[in-house]
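Single chain ahead, by itself, as structure tokens, in the form predicted on its own.
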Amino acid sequence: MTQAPTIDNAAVDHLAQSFSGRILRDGDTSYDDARSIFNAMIDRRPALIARCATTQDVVAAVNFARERDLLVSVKGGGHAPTGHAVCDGGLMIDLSLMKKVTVDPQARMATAEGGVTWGEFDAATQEHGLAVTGGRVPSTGIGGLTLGSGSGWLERKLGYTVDNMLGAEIVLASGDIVHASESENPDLFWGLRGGGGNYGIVTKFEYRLHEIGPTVFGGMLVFPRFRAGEVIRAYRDFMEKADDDIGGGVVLVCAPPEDFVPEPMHGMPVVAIIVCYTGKPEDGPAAIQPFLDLQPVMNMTQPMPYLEVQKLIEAGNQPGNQQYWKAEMLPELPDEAVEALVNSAAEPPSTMTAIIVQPLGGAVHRVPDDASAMGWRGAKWAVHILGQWPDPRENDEQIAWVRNVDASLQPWVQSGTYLNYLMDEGEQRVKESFGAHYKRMEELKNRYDPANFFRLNQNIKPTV
């Protein structure tokens, strides 16, 4: 562990009397609960955490960190499986006490403070029928998620979250303050969107809204592991054509031990169908009925809010456990790449490990590929491996299950992946992430931050 650099106490005093939130240290109580976030195998200590309340405590941790060469980190949701959210001797910079939320209905857009979280930001929106594409678990950071491109079962629909961004309020590593849109600042606007946080402190997001909810058609569809490569076939040969109005994914899972699963099925792997139908609920057996055909052994799926198709995959995403997740982003899914996942992920370690097969295309295919940061508009399928489990004397052949899934779909991948989930792949996938994009990249990250002191992030090293 890096050893945590001396700071002087009156200089901490000083910051904390000005200071709309709160600042903590090691020892002081919620020290602990303010360092923990989702990813449990993540244990770093901060010799401060600044839990800011408002955009001038950014800006004022911003400036005490940059003047004592301290290593920054920022958290929002704190949910992203690297753990960058929290340095070890560093100041942490906490946004999770920064939570107002504010809807225009009538102009159909929300903004929304840097510590939101989707099930927050959700459950503002659909007060109004509104919606734009979100994190597929509540307790996900709005932060994170959009700065990195912004997946979810709406993109299919709406596009990437950064696709419906209209505007962002950031602190720059100097401590300005600048706001980003298409009119101002747009070479950083354009960067913001999928560069993740490399270029500043996202204090506030402005959204385009859509109507959706707040009653929707969705649910799970469950068969049997051993019909997994039938399913993901029928799947993506649907979905291929499919109306946009039909999000979801398949995903390998074992059965929960809830109420609604019989007994003998609880800890079994199977795979499901997730649906969200953004059409006229009573229209949604009509517009799956090809998933029905296949006969599953439960059908959950029924008219619900939005919120709780938000909701579909809460349980078996719970903070607490070892995280390591891998993802790749595939431009074609053919029957081999089908045959090898299902033959590779067909004895899971872990009862709470989940693979997501997730399509794309519809909207998400509409937008040119400069029209932001993100590179890969192309993929028409992304696999995201989520390996989760409690015990952390596990973690090396956890790691290894999730590292043997991911080498069996290498012959059909794509270089570059989603920002949001990478782990430990290093500097050079982050760059084939971005593409061709990435020399922009770099010049922005020249022009905004320079000294590199945003970097505990998917880093794009400045060359100045």
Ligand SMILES: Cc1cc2nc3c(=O)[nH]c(=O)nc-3n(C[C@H](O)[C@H](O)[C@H](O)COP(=O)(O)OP(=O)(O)OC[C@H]3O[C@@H](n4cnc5c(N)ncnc54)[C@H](O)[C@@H]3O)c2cc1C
Given for the second form:
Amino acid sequence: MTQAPTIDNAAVDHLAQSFSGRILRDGDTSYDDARSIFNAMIDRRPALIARCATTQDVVAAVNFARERDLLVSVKGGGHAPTGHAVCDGGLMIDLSLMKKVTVDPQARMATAEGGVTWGEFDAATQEHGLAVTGGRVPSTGIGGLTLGSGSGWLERKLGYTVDNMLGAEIVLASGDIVHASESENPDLFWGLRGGGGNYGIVTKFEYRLHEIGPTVFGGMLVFPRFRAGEVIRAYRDFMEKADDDIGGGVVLVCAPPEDFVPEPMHGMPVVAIIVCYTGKPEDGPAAIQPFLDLQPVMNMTQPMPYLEVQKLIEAGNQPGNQQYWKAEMLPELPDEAVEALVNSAAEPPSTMTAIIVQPLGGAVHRVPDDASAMGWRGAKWAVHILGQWPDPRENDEQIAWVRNVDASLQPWVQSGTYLNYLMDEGEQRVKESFGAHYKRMEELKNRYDPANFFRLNQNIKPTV
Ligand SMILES: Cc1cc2nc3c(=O)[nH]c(=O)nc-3n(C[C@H](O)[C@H](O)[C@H](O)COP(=O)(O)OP(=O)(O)OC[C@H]3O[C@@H](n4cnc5c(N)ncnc54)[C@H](O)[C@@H]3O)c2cc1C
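Switch from the form predicted on its own to the form predicted together with this ligand and give that structure.
Following is the full complex, with the preceding chain placed first.
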């Protein structure tokens, strides 16, 4: 193991003097808060944390690290289960103070700084009845989610988040600030839309917004787990031809101990259809009639604020738990794959674990494959197995269960998967997930970050 370079205290004090945010060392108030991330399995101690408040702070932190050859991690919302946001012994560049969101309702555009979360972003844009495809849990950062492409309940209508990205301000490894869009540095702009954090630190994101809500028709329909196969197959048959206004997914979860759930069902494995319908709310029930015909035991769909739809799975996704994920993209979802999934997932060892079967299609498929770095647009289905449990002593058992469910799907999956749901599965899997775009992305990496300064991410290794 190479020795981490020692950091000169005088240099740190000098950095702190001109810094608008805060420089934190081990033992400082807020140090532990800043280094903690969503996945409680990750416990790393950076030598320094640069809590940036401005783009100039980010430049200063990047220059400081580069001049001293420090390992760098970048924290947006801290949601990546890999723990890429935090490093041991290096400099963590924490964007969580950079919270500004500006909405231009006439132009239907928003600009948001790198530390904004989806809950904050949605709240600002929904004041104007506008939205873009965003994360399904409000505490997820816009940074990592957007750079990995951005999947959300609105994707069948609006495409991935990156399909609505108009530009970005980015700090490169050189410390230079550049703007990327279709007209400025278009190559970099292409790579940012799906390339993860490989090319630099995005300090500002610019998005195209769309009229959504503020009231949509949404909620959940719940069925007993023994009906999982039938419900998933019916969901598949309907969604493969459904209108783009119908978003959502079908999930294998355990019923939460909430007041709205009858007590005998608490903790019981169920199957639920999540609905986010963006047509006229009054048309919602007719639009999802085939789901209602399945006669759910609980129907919680109703007109509701889009902001509430964005919180539908929040209660089951809280920080402080161990996380282990697997995710796959499937060109098709045949009956045999449904059966394999339902059987292997029958007895989850944690009531917090969830499996989301997401319909793609719609706008996701209409964007040309080479429009952005996002690989693999053709898959019709994504399956996301989110292992979650509170007790680290169960890690081996829980991880084995997630892997077993994933293994059961292998005959039907494509080689690469969705970048934002990848754990640390190795270089080959990262390459496969970028698919045919990998070579072009490698060339961009060689140009913009030849020393691999930004390497705590789903990494593209430079070849120069
Ligand atoms: C509960 C939960 C729900 C989720 N739901 C969804 C979902 O609905 N759709 C979806 O697509 N994904 C979802 N994800 C996955 C999520 O998109 C990724 O984990 C994403 O990386 C999170 O972004 P972040 O900024 O919070 O992460 P971080 O952990 O802070 O960062 C993740 C990676 O992105 C880099 N990064 C972050 N911000 C920047 C920036 N501004 N500039 C450069 N690099 C940056 C980091 O260095 C790191 O490599 C979810 C994750 C969780 C835990």
